[in-house]
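Given next, in structure tokens, is a single chain: the form predicted alone.
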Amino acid sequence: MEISKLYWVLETCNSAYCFGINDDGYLINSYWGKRKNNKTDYPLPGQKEGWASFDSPANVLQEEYPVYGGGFHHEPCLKITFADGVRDLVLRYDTDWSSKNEIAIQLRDSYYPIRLISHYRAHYDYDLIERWVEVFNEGNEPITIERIFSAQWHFPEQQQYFLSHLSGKWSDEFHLSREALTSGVKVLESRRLTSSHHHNPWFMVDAGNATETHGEVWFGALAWSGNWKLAAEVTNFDMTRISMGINDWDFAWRLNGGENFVSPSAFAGYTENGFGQASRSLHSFIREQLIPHESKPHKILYNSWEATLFDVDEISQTRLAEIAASMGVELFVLDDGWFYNRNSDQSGLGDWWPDPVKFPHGLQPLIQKVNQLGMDFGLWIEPEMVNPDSDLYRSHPNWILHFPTRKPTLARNQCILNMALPEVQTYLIEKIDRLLKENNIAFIKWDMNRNVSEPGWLHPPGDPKEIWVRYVQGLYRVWGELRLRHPDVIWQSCSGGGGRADLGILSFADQIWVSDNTQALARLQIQHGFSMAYPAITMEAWVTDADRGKLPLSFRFHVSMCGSLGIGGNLLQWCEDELDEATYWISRYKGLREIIQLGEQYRLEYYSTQYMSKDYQHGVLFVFNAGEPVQTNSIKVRLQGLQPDVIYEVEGFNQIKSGQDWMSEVLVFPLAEFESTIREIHKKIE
């Protein structure tokens, strides 16, 4: 990184964002992409005049951060109401410091007592750009935040962009779309209270040509796991940018005098190798910078809710344990069902102790014999709930989301908690914490079943419309302080599947349990979606008995093998053959699994898909038949991701050859429908 006064170039590994004061003493944004050679090559900040009187040259600039205010009328970042009912900012440069790899810019409005810092951090290796901002009012009384957006990202000046999003529903997440960016705005967002099934807080964008090995990709994702918003707007003077950050949407944040306020991290990146390129750096950066336990492999585990759900006890727990421990399972979780009074969804929760008739012993016996079988202990909780029908909700009904002159919807028989309330996180960090420090329990899986209705609480801090970013910041609070009490255990997010899946919950979470639909067909296509912004090892996929008896069951493995492996079938169901078959793909799959969790992966034909190790020396290639739109018994693929000059043999092939030979030949596979294949590649040792 190098500055120069009013000037600014953040490098990485081989792009570059620069940006810088204009004469007129605006930011603006004037380069992102690829790394040149010099640093005088840079262009720097431009002059616009405007458009006749209609459009002032805030209009017609790319501003790196534009505020509400003045002749500017596309899309702002940051919004305020002034005590005195002022609705306008004008903030220019004040100062400026720098490190190594960051730059804060200090702005200030030429009236009011607030200034903003405009932060950004160059994550050299990965070819990002982490962003956010601060606000603070430096005087007495009171201001309105009524829109705070962490970032917003410029393009190069063209005729039209792509923008590649996610999107879905329950059951059905991760729908990949790739559609061409039009005049006006296009908005993305979540109003659920999470970053929900519906939408993801990430975007690619590309000029039309690119694929998954080549052209230039934009990519971006919001560290956020509440309500967010993204808006891709391309102007009427052919400027295209995307703003992200919290959602403004019923919201509004009193800031008082004194006080500051700090966005969440919006995270971009640029590549000139295609979308696969863009996936990888994002895939590296989550997995060596951002989960908890970065270098930590995810044992197989197995999940005892299809098998028994609501009907949980030690001696069926047990049963099931003693099955998945001779498969080779190492981690046996037990679901829902488990806690007092639990015996259906529409009682218990809250009441986060074992239940006495199921467990008079508590959980310690079957933990123990869990424990003596090989294999760790995980649990099902869901903290931020509770049923009506549970000590908790009868002592403090008032904890509860709600509007005092409505009465509360039930979802799933339940209610949210307002995590925003204090009492509500200590209750829920006490009584989590006793449970992890009385039992040997190394995974917990965190489940949120619903979304929110009746947003309102009794006596809010400051504007009942904080609601959205205090809850939040609950969540987090509860889930960081028992991360900090228990560094060991692994922690898994999961909302009714992949309903809070984002950069902030992988900062608590290992894991994201990607969908409760685990039909193998479908999670193909959830699981394409889903590697386009994370990585495998954050993917906990099962083999359930969606398909029994309707796919063969190393179909439904292979699919399962292409990330974090669990299985989540009834076993006391299974015959030997299967439990035999499943045995051996669980063994197979303790030899891959850190070339699949820990390597890079390559999106082929298909939904095939390849991993390599992070050295290049070892691969695993998974092809698949899977109906539609494949009409042959035959798929064809072409690996990615081998050394050019480096010899490999691939399993199966009765050849050596160098990287670049592999890659530019058509593999055929000869694979009827619903058939699929695993082929080991490995560096040849002369």
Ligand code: DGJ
Given for the second form:
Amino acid sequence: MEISKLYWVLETCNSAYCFGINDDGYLINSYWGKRKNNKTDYPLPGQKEGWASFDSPANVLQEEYPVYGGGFHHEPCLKITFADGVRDLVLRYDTDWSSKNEIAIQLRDSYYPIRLISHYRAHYDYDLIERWVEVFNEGNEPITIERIFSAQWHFPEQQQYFLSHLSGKWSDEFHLSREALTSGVKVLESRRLTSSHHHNPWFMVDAGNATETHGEVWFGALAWSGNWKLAAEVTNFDMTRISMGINDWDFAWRLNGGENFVSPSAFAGYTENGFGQASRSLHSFIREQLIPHESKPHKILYNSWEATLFDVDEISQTRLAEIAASMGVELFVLDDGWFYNRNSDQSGLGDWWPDPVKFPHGLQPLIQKVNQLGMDFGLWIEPEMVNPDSDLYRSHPNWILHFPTRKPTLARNQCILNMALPEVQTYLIEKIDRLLKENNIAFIKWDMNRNVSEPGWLHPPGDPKEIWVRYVQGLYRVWGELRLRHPDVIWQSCSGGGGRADLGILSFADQIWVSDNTQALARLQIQHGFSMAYPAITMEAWVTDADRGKLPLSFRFHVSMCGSLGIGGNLLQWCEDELDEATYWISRYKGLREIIQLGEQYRLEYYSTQYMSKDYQHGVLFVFNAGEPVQTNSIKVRLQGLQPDVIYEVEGFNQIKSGQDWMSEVLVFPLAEFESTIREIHKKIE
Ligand code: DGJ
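Next, give the form predicted in complex with the ligand, keeping in mind that what was shown is the form predicted alone.
Up next: the whole complex, starting with the chain shown before.
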């Protein structure tokens, strides 16, 4: 075997990712950056000496998938304990195969019957590389996997890098931070069973010189909705890398002989056009390749939660539905409180049939009324949860995550069902399938309102610490099966707002309920952070009563119109002027939503946002004066994303100019504090 010929180049529209086996047999990353003219222009994987007797060659190389073994001391992607207690992996090249956009490299351990396939897939139009691994135990004895990441991503050597990431908490999600990476390991993670409000499984990295519009940016995200980990490491040789995958904290997986384990996919990309372009690549990929229903913009919904809380019945909901329909709302969503014995958050979760007191004839009569009013009907559920005060819990107390010697910690008076149990999966599929079969339901909001505690179960099939992964596999199975049986239903992922927003859940859900915080000013920041990774079509945004009387209704609408518009206020209390104005904005949004939801997003100054249709003929611009830190009553923004040679007109400016000219000019909008404006942009046909 001529090892030095083993070299692979994955090219996307604007980037390239190259790796190969060096003469010592290591799988090395040799390039990740701007696409070059010829394939022969990319560097080959090199050799490196170690550093004295203290750093082996592995410590100074950019290994694609370093494993714990030999003299390797940085963050590995894989750590295994063999049945005989040996904790040392020696993986070497075995074979490979490839198709147009995919490459698979198989490595084998030099002694133990273990094989690993490192998979690569190029998503050409999106400048993204997808990576995942499979581990096979071909022996007879079980092994224990203690860590299995999806990928390690290396950045060009010898630069100082900055990491951008998103963090937060309930009602305060998606704060964007950017910080210098220095020697050591910076960890972002979730230990909460879901991807969580705390950190989001997404990153951007730049060399300190990138802006929204310029500069090299490397970015990535993990498609996993459970415990995850991102380790950004700067080694003692100033090499910077990011590893991503299932969290190894409290994790172990017993892989029996003949079994395999597949990691979730990690995605990463490169652009030389700044943070904005990095976001747009991810947006397009999520919109066009990931979410179940790409081509149609979402309907404008009304959700009754903030109006009626648990106090729902046919009469109260019908009154709200009538007003919503008269305003132009297209989808009426009945939130929490509709199911058996659900009068507060103390009881009912698990019993997924209509409460006979509130809905004596089931949901049908309400759904029929909603449909007669010309709207679709949507419903809230929280399948993974159970209240101790429920028929489900009384019949199956052992279905919850728990340790038998510990009292389960309640949060919002509820426990978490063990989604890894097949009987729990069957119960949920049966109950939700029946709801969807018996009722004309077009939309489901899938909620999850607490984080984990006591992550135990009575009879785990393997290592008890497999629960973190088996739970998510169970969740995906239930959601996947329901999606298969009801392909037209639109699903929304909610976990007390934005606690489960990730590329994994977006293969099942079309939308994310981004935050329970519906104050427009807070939302501007939350939506800004969310937009770093996720497209506007996935961002459900309601106008509620949160700022009623404090901020103009137009401002509140403009903020929510930046995503998938919804209304969540108590319409029974809105005066005629408010209803009229809301009707106007709803109708205006209908004319713009194709651009907002299916187009390209450009983040401008002061949370102002511009969207352009895919053909760049039409655009819409939202400009906000959100108070601090703006000192004057004029907001200055510079347009982006116009085609330089195309002639455009921008609403409110009595001129037509080339895209180039518009983009080189600073546009001044006289807006007092908490005023905002919408401007349409059109290509001018000469
Ligand atoms: C949390 C969600 O984020 C809210 O929108 C609402 O659905 C409540 N749960 C209902 O309990």
